[in-house]
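Take a look at this single chain in structure tokens; it is the form predicted alone.
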Amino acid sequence: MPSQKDGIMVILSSPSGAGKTTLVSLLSEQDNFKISISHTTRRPRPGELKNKDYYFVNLDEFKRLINNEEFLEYAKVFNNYYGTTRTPVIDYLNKGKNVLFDIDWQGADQIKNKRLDYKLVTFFILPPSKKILFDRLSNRDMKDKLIVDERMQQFERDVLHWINYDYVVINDDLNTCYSRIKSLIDAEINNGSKDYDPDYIRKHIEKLTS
């Protein structure tokens, strides 16, 4: 049974391109925090790691693991599977490890709508602006305009979904955003007063979508 000693789960989302992996990444630096290693059915990046990264795993076993109710959220995105298994997060949550989740909006809603009994913190992070979106894509290993121009719709749609996370973060320089973030997580932990400010946010995103 989740007791106040448990852990908490932070999810961070974001468009393709906007920073969310590096910035779950400084976070797992902070005593106490983990990643939650996600399955993928997509091929490792360059510079990735197996069983660090990602699991990286076949159709089939994906399959598998899906018909055997192992995750806790899974998706399809730009025709690949991520999921997170159910243990390895309660097993953490429940030793009083804090779980950083670096997944889609699609993955954070299915967690929040299974409705664990354990305190939940949602991030979305989005760029500066659509032209260091587009800027960013062109340098990650995406030569391949068309994959830019998927993301970059992709972005479009994606954004839509900020209206459903308790805190959106804009991503113009990383160590100020993650200390903003840092800043977030420690009040919620600790109850305590919350620098953000809701309307400065909407005015951004009424700019990212115009």
Second form
Amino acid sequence: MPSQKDGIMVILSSPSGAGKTTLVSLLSEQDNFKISISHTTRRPRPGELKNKDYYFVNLDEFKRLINNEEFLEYAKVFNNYYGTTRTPVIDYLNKGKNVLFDIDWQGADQIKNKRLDYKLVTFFILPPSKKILFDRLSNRDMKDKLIVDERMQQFERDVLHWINYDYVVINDDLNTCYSRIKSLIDAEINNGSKDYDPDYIRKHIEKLTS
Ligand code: ADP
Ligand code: 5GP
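Show the form predicted in complex with guanosine-5'-monophosphate (5GP), please, because up to now only the form predicted alone has appeared in this conversation.
Zooming out: every chain and molecule, the one shown earlier first.
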């Protein structure tokens, strides 16, 4: 049984561009919430900061961390490796901090399957429509049309993983989406009632995948 004193783990996953990094950053502004900073072999995007957005490492260093069994989970995503080191996460949780993870479905599955002794809540974030997803990706990765095309293609496959998450949330208006996630996390922590409509989500998924 998870202890009441320990922090909880909150995973946000989504098809690329749906807004999970933005939402994780907003959620981390609350007292007692910390972001798990991942390691990656991908190059930094303009504006991304070393050791804040990611620990940017080369493939040799990533492999060293795998061999040393330092990862709680890791996965290959879009031809690069991404992973979460175990020690900082467990330290935060043991100090009563809630830890936010911005990781893909492979990492979420791995953490779920570990059945750690900490409460885990998982969210899958969806865009309002494919058109809006395309616009967001195009804005963010302005110079790289190839990246946008690749991520739009991947959307069709990624979206299918919604079924394995506790909650699916649509990121239309950012503040509304943030408030929805925050109140679901609060309800999970306090065993309160949850304002969640699975039928509405199913209909939205049918729309996105038709
Ligand atoms: P992800 O981490 O899921 O790949 P990001 O958080 O990087 O997505 O968001 C993709 C882009 O969309 C960013 O430029 C971000 O500022 C923008 N964005 C995120 N949420 C919203 C929203 N609700 N409305 C408009 N733009 C958004
Ligand atoms: P991006 O390159 O856009 O920052 O991230 C690409 C994908 O990798 C996103 O789905 C993001 O959630 C995922 N990701 C980021 N860090 C990790 C991690 O540590 N582990 C896993 N499994 N996925 C990650």
